Structures are given as C-alpha cells and as structure tokens.
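The data below hold one chain only, encoded as structure tokens and taken in the form predicted alone.
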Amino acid sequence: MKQAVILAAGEGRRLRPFTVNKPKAMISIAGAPILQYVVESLAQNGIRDIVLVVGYRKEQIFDCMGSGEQFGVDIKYVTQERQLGTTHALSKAKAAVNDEFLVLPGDKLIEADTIAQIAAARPEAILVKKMEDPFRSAVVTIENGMIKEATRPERRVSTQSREPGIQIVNTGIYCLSRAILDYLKDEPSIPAALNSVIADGGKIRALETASTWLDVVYPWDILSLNGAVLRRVQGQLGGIIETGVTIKGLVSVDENTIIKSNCYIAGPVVIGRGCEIGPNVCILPATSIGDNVVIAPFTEVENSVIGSDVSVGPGSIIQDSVIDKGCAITGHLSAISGETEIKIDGYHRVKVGAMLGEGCSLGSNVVAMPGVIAGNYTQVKALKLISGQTPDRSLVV
C-alpha cells in the first residue's frame, strides 16, 4: 500500500470550546496536533503519497502541515466545502485516488504499529478494535473473519439498547480499492456504503488490532489522548536548567526554556520552547506545557494539557486541566479535580479540572470547579467562583 486518505475536514461540535477556532484535527496533544501523529505514523510505515480532505477552517491545516515535506511526505489537498459525511468526504478525493488506498481518520490518535496490519491488506478491509466503551464509535458484526454489518454509531444512541461489555468497533482506518467509489453516492457514511458492498455479494475482512487507536470526542479526552503520546516521550534537556531542579523519569524541555531553580519535574512531560519555569513550581506526570509559557513560582500542574502562550500566575493549583493557547490566569488559581457530571450530548459522569478556551483572562484566586468549560475569550474578575459551562466572551463578574 502506497496510498492514504485522510479524512480531515470536520470540526468537532462536541469539543467546544476548543474547536471554535480550529478544526478537530489540529487540537494540539503533547506539543503537536492529532493530524501529525497520523501522517507521521503513515510515513512510518511507508506511505508516503497522501491525499488530505481538508473543510472547517482549512488554512489552519495548510500552514500546519504544507506540502507534507518536513514530514517526509507528499500531500495533495482536496476540499469539501460542506461537511456532509464520510462518503462525501471520500468522493472528493476520487479523482486523486490510485486503484488500492487506504482511509484513515484525520482526528483519531494513530500509531504506526496499528497501521501496520492494514498496510500489508489487500482491499476491501476493515482495522477493527475490541473496546470496553463502544457507545462512540460503530460496532461491527463479524462472522468467520469477514464483516457482516458495519454498523454505524447513531443506531447506538438509545442507553437502553447499550451492551455492556467488550464489543468490536470499526476504527475507521480502510483498505479500499476503486471499485468502493461506486457505492458513495447514496449513503451517509462509509459504514454505511460497506454494507451496501456486503448486501450486493462483496466480501470485507476484519482486522483486529491491539496498538493505540484512542477518539478525541469530548473536551476531557483530550487528556486521555495526551498521557498516551507522552508515554512514548523521549526524554531531552534543552534550554537552561539552573541549579537545584530536581527531574525525575522521562521529561523533553525543548530550546530557549529556561527552568529556575529548584523546579521539580516528574515525568512524562513535554515543555515546548521558549518558556520560563518557576522557580518553585511542582510538574507532575502526563502534563504538556506548549510553547512561550510562563508558570509563575509555587505553582503545581499534573496530568493537565498547556497550550502555547499561556501565563500562570503564582500559586496555582491545575489538576486533569486542559487550558487553550493565550490565556492569562494572574495568580492563585484553584483547578482542582473532582468527579462530576457535565451535560454535551448525555450526561457524563468524568473526574476532570477546568477546561477553559482560548483567551481567557482569569483575575487572582479564582476557584474553578471540577467539570467548567470556559468559552473562549470568557473574563473572570477576581476571587470568584466558576462552574457549569460559559459560551464564549463571557464575563464573571
């Protein structure tokens, strides 16, 4: 296989407020977006020729990503201006596609190990994966190694029809040939298609897979997705470590970042460029810090997800946070995690801290309750207590 379509055009309503002013695809995990890690994984395993289907705030992905050379890769772009599905997406990219292809999704986190399987496939094929949460993503029937029904998600809505259990769910990733471009026209999604190809007499194999293949579909999987990638960190000082920092297991600290004095740092942790640490701030493990942060001294942060030009004042507390690029908390914010429930689509019950958009101003000791989602660019003034969920430009005051 020489060939991948990535399907990288949706925006991700459910992920507000991060996907306001980017598309799915870009949320930035560990210091890069998900897109990345699955051209990278791609060029990993060989692929090299790519076609990208790109729509919700597509420029974003062009400077992203470009021609595909850095990452060793040719990329060609085809647009869908409106998203209108897989099979829509996918019939964009047919007049670019070789006969054998594969699809993969654009947002999904991807390792090279889990392509691999399909790689070596001949069409028509289907990656599948056993999950104990299926509710996402579309469960499929197999019987005798082949693919029965692909089943697409919305039949799965109702929590009275839910299966408790481990259940076999499609991943997304194809092994198609040509002859799939016939069956699009007239169905809303690739799953969809498949069965058509499956009524009509065609034949498709289930592959299972066990590597990494993890959905980003609520704001707080976005940490899920992050302590995965940072498992794999490889551990590097750059920048200037001052005396007395105590670092302990894998830690990346990326060019022109400094690291004052007695900092503790415990890995994995990723902290891009041109940021300045403490001194006195406490790193616990699975945080990623973006680039040109400033985290003031006596400040803790674990298991939390920083984005580029971001100021922590001093004292802070940031547990299982996920805090977007531009932000500006003065000082003395209390983001501790707690199980609760956050209605998006259902009820969920998660153990998660803030989750605040781009933007945010936060004035001094501002308590924010386990579960807040702070739209972008919301103004808190100071010593005040937030929680539930803020549409963006809002004002605390």
Second form
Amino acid sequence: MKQAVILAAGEGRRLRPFTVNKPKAMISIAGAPILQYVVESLAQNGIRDIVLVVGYRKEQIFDCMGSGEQFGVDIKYVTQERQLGTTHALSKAKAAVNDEFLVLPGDKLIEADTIAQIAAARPEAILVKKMEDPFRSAVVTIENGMIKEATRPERRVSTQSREPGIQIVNTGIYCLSRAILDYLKDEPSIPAALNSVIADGGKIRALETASTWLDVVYPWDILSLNGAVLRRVQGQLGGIIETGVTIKGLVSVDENTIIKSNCYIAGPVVIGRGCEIGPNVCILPATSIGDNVVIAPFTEVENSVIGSDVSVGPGSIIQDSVIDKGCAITGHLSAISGETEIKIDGYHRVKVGAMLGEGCSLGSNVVAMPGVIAGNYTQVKALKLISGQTPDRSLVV
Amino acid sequence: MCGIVGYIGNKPAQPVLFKCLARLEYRGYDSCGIAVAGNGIDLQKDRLRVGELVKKVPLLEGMTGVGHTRWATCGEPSAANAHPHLDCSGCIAVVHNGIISNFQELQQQLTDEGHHFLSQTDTEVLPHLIEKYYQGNLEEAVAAALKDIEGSYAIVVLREGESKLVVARKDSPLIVGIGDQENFAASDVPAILDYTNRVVYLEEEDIGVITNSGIEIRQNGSVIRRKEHKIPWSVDEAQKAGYEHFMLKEIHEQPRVIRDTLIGYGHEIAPIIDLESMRDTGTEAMLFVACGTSYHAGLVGKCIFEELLGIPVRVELASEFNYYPQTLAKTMSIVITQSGETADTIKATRRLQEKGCHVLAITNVVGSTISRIADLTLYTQAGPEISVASTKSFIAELVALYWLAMSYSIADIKRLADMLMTLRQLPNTVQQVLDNKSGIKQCGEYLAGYDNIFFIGRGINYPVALEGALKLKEISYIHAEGYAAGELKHGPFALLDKDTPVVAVVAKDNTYEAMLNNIREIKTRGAPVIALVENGDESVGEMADFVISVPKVGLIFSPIVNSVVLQLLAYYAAEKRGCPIDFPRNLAKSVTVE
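What about the form predicted in complex with the partner chain, after the form predicted alone?
So here's everything in the complex, that chain up top.
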C-alpha cells in the first residue's frame, strides 16, 4: 500500500466565518493546516504517493502543499469543481489511482498511529472508532469483524440527527481497490456505495483505532483541535528571548521572533516566525500563535488560537478564543471565556471566548461577549460591546 | 539573453541537460540545443522549445555535455544559429550567454586563417579561437581565446576525449553546482535545484575546470578558492504546484512574499542597512534607477520617499540614463532589479560609482551580479520568479521601499506605528483581494474583447496604472497605455470611444475629486470605465460600468492592493485570449543585453 487519495475539496459551512475564504482542510493550528498533519501522518507510514482532490478555494491548498517536496511526499492534484459528495470526489481521482489505495478525509486531525493498521491492510477495509453521541449517518454496524452497514439512513431527509451513547463510527478512512470505483456513480457518498458492495456479497473488514481522530464541525471545535495538536509540541526556542522571560513546559518559538523582557509563557505554546511578544505579556496553555504576530505589553492570552499577521494591542485579555489571521486589535480587548448558548444548526451549550474571522479591526476597549462569532473583516469602533453572530464586513458603531 | 548549462558526472548527460534547460526557458526560448561527448561529439539543436526538442532527439550516449536555450540577439533564431557551436574539427563545443562586440574582426581574421563558419552568431568565433590556441590543454586554450574577446560572456566548453568542462564568465551570470560524483554549470540556481542545492558563484573573469570529482577555479592564472553556498530554495518553489500558470501561482504567493520580506527585515522600524554612510555624501536628493516593472516600483518609491523623508527623488530608466550627460554626482542612489543581472541597470550602477555615488541595490537574487558590485544590497524575499511577467517581485520591491522609507522617516512616531500595523496586515489584505477575485476575472474577460485599453491613475497610483498597462500588454498582447489621468486631455482623448475601455485607479486621497472629474469626462466620450475603488465608496459606482472594490489600506499603501488587482485583470484577459501567459512572445525574463 503506497498510495493515498485525500479528499480536501469540502467547504465546511458550519465553520463559518473561518471557512469563507479557505477550505476546511486549511484551518490552521500551530503553524500548520489540518491537511498538513494528515499528509505528515501518511509520510510517517511510508505512504508518499498522494492524490489530493481539491475544489473549494483550491489555491490555498496549492500554496500550502505545493508539490509535496517539503513534506517528503509527491502530490498530484485533481480538481472537483462542484462539491457533489465523496463518491463524486473519488471518481475524479479515478485516472490517478493504482489498484489499491487509501482514502482519507483532509479535514480531520489524524495521527500517524491512527492509520498505521489500515496502511498495512489489504482492501476492502474501513477504519472505525468508538465515539460518544455521534451523527447517526456516521454510525456503522459490525458483524464478526465485517461491516454490515457502512452508513444508516437518516430518519428524516435533510437533517443530521445524533445517535446517543457510545457508538462505533466510520472515520472516513478506507482501504479500497479499483473494483470499488465501479460502485461510485450511483451513490452520493462512499459509505452508501459500500452498502451496495455489501449487498452484492462483497466483504469489507472493520479495523478499529483508539488513536487520535478529531473532526472540526463548529468554530469552537478549533480549540479542542488546538489542544490535541499542542499535546505533541516539542520545546525549542529560536529567535531572541530577552532576559527576564520565564518559560515553563513545552514551548516552541520559531526563528526571527522576539520575546521581550518579563514575559511569562507556560506551555504547551507554539509561537511562529517573525513575532514580537511583550514586554510583560502572559501566554498560558494551550495557545498557538501564527507568524508575524504582535502582542503588545500587559496582554494575557490563554487557551487560544491566534492566526498570522494579527496585532493585539496592550492590556488585552484573550481566553478560549479563536482570532483568525490579519485581525488588528487596538488594545484593551476583553475576550473572557464563559458558558454560553450558540445557535448553529440548533443550540449548543459551550464554554468559549470570542471567535473573530479574518481581518477584523477592533477599536480600543472593546468587550467581546463569550460565544461571539464575528464575520470576516468586521469593524468595531472603540468602547463597543459585541455579542452573537455578525455577518462578514459588519460595522459595529 | 540566453540560458546555458553543463553537466559532467555518472549519469547519461542528455536527460539532465534537458531538465536543466527547461528550467532556464524563462531566459529565452526561441531555439535550443545540446552537445554530448560520447563517441565524438553529438550535436542536436533546432529552432524549437526545449519540450519539443526532447521529443525529436534520440538518446545520445555520454555522461558529459553542454546545453543552451536561446533568445536571439545576434543572428536570427534558426537551427544554424542555435548553440552549441563547434569548431572546424567538430571536437570542441561551446555554449555562450552574452555579446562578443568584436566578433566581426575576429571572424574575418579566423576566416583568413582558414576557419569555416556556419552561423551568423558572435558566439561561433569562440570554438574556432579555442581550436586555434589548443595545444593539449583546454583551459589554457580557453584562457588564450578569451584574451582576444571584447564584450560579455558566460561560457561552458567541452572537448571530445577530455573528461572535463571549462567554464568562464564576464558580465554574464554563471554558477557551478556541486553534486556527488557529478557537477553542474548553469546560468542560475533554479536550473540545477533538481540535482543539488550546493552552489559556487563564479566571479568576474574566473575560469574554472569542472570534472566529476570537483572544480578548480583560476583567476589570472592562479588558483583561487570560492565559497560554497547552500541554497534554501527547494525545487518545489520553481514548480507550478497545481496552478495552470506560474504567473497565477506567483500572484497567489504574494501574501507570503510580503510576510517573508517583512519578517526578514526584523521587528522594529530601525535601519536595516547603514544608509547613513550613504547620506554622508552630503546631498539631500535621491536617484532611483531601474528598468521595466522595477522602474514602476521606483516611481511608487519616489512618492513614498518624498512623503516620508521630505527629500526630492529623481527616477530614471537605466536604459536612458546611461546616455544622459549628467549623473547627479554624489547622490544617494538606489538601483532596483529583480534578477540582479539587468544589463542596463548594472551599467548605470558602474557609471554612478565612477562618479562617486554610493549605490544601494534592491534585488531578489542572492549572489547576483548587482549584489556584488553595489555598495549595499537589500534583498527581497520573493523566491525564484519564473513567469516572464513580474508580479511577486514587484510587490516585494515595493515592500522593501516602504520599509526603507519608514526606517528613515521623519514622520511622527504615532503615524509610523499606524503604518507599521497596516504593513504587518498587508499579507492578509492582499489575500482578501485574491479571495474575491471572481469580479476581477469577469472584468479581465470583458477586456479581452477589446484591442485598445487605457489605464489611468493619479499621484502614487499613476505608476500603478503604468504597471497595469504593462502587465496587460505583455501577456495578453492587447494594446494598453498607462496615463496620468490629467494627461488624457492632452491628446489621448482623441482616441476614446465606445471601443476603448478605461481602467481607472481611484484612491481616496487628495487626487480623489480630480479622478472623479476625469471619469465623468471619459464617460461623456462613451468609453466604458472599470473603476478600482476602496470598499464602501459608492459615488464612483454610478458613473463606472464596472466597479472593483479593493480593501481599505490607507493612502500610502494603496499601490500594493491596486497592483494585485491589475495583475489578475491582465492574467484573466490573457487567459481568455488563450495567450501563452508564462512565456509571452519576443520577451525574456531578465534583459542581460543593452
């Protein structure tokens, strides 16, 4: 098994505003998008021939992954212009695949351990995992180690219902043979196509994994993803660390970054290239900060994801928050975490701070209420309070 | 302007030579050829592009060879004029980039001595001269031949039966790539990145002997050691990676290029280079010299420097400046060239230095000729640019100029802090333009239907209009003219009608009202108008036929976002017309002849 097809054409609508300008697979944590972790996991398992099915905002993927050279893999691109389901995506890759290949989602956090078993398996097989309260359509039924049902029909069309309790779910990771491609054209999704294979007497094994497999469905899921990625941070200090800086735990600081006097950084924390942090900034676990970021004095950041090119002015407090790239925060932002109810496809009770889309600009002394989701390029004048959800390019005056 | 390569090692030379040549095509591509030393010298050349010749040629045996991709300067593009060129005996093969100015005399002299010439090129005198001086030692013969030559050259020489390549350069670029039991020579670094990232830059008038185990470089007859450099570029960066064209790839790389260039310059607005030493020359004026797209960067730079430093700046085209009687002695001079090899800019630099000027070079290529002759060099971090039409290197040059001006600015601290914040967010601002390019694509496709187009701007966006017109004409072959908006009345108005669209760059600065008047005047002549306006600007929309909204970035940075819009506009117009976007006809990436 030396080939993998990664499906990375999807948009991820429920993750808006973070997926307005990038595909879901390009959501970035600790300096790398989700897709890159998938590719690295494949490379670690010796799978270096990769076909990437791209579509929505594909340029972002081209820019980041290139020819795969820097990750030690060889990437071929296949374009799925319209996102018409996973079978449609896979059929686009038909001309590029060998007799046997893996299929993986490009937008789930997958570690090398997770796919070790299926990478060594023969077709046909599905990687499954135990999960709590999953979506009903993801649940599989197994008999004697073989898949009986690869997906279940929804009770009602066009809704996604939950199946309570611990269930065994399909991870969207498959080991398939070319023969399966013949079943693709009649079904919308790969699991549905596999159900037809089973109906025709085909055998599909179920391989179970207990390792990391994380999906990001809603904006606040980015924080749990961040937590999972930061668990494997390796401490390394590049750049300039001025005297009087305290660093505890695993902290990674990249080149050309300066950490000024009296900063206190408790890992796991990842800080990218060319940042300017401090003096007197407090960064608490688990935080990841992109490239070219400025964090001005007397600011505290805790359990948050800050994208590249962000400037955070002095005296701000940022907890459990996601701040996408290019935001300009003048100063004294209060983004404190709290339990709140957010409505995206129904109501969710979560503990979270602020979620700001790309390129937002906030005047001084803005209060961001827990759970606020600000659209891309939202502008907020000084001394305002923001809450709820704002569309892209909102103006708060 | 040509690309040359040489290979000696343990692999068949032909595939290596072709792969390297393909990466050099941006330097010229009207004809190409290779010579491989196996059983005698096998020569294959034609008026074809590399990809076409590959299909035509049988596999030549031999693990030593030279190759050339040409952009005709002396003698029309033809199979006979393509390199390599051989001597009378067919034992010596030469590839050459440069111009031999005294070739006619030499040719006459050699013909009188019984040599027989097959081409109209200047290069062909070289193999014959080497043949004349050859007495058992190739490098001595090359050294003797080069003594007779006037002009510029980078050459790789091969002789049947000798397991070595002889290389030499003067005023044309040449590098040596160090591999494992194999070595390379090439006009630039990306050519050999598939095989090695260890590089030695040859200096002026170096003569080197390359074998498969090493290189020996001599200058004036004595052996000299040149430093080996490790190149951080990966070959990946020289490939298209999913995009249809290098130009589109390079346009999309711009957010990263801006970020990398900024990160490279550091954290504080502090002088990154010692301009003070240049200021000691006692003059309070500056001179910028450049060609083509870099000249447009210089014109934007003029506005930035005049505003932030409060001193007058003169901007000159290098190709004209070299013929002007006055140089502005003892000024601070900045020369701008992406490749660092632009012949006119290099000549201007030398001339300025002779007059006592200190010269700061802004270039994208580490180790390029300009970086070695200028007093100071400021590098941009654009990475290799393959598309003939410059995009990311232009933006990187602008970022370098902004940073330089801000470093020495007399503006107040608060304003500088605001500017720095805007500058840091520019990667994302440019990304915003790229993310919303569907409207631009529509306008580009619209423009593809016309034969004459005007680009107008005012103030700091006047050079942006010039650059927009240049981009459009070079890749889409649509006749386009960049004009200062106020100058339209002084002539070009006679050309305006419903078939001459006007692209207007409207900035919300002190030129705004005047621009609105210009657009009104244009509309009364019935010409379609495409207006670039700041987000949220409603008043232009009523007048213009198409409006492209660009993100607000504050006055002084507007050229960056507007330029990116105009790059995309040109790209989509050319794509609609089915033009060969990365390799437009008659053009080469950098112009190393005057």
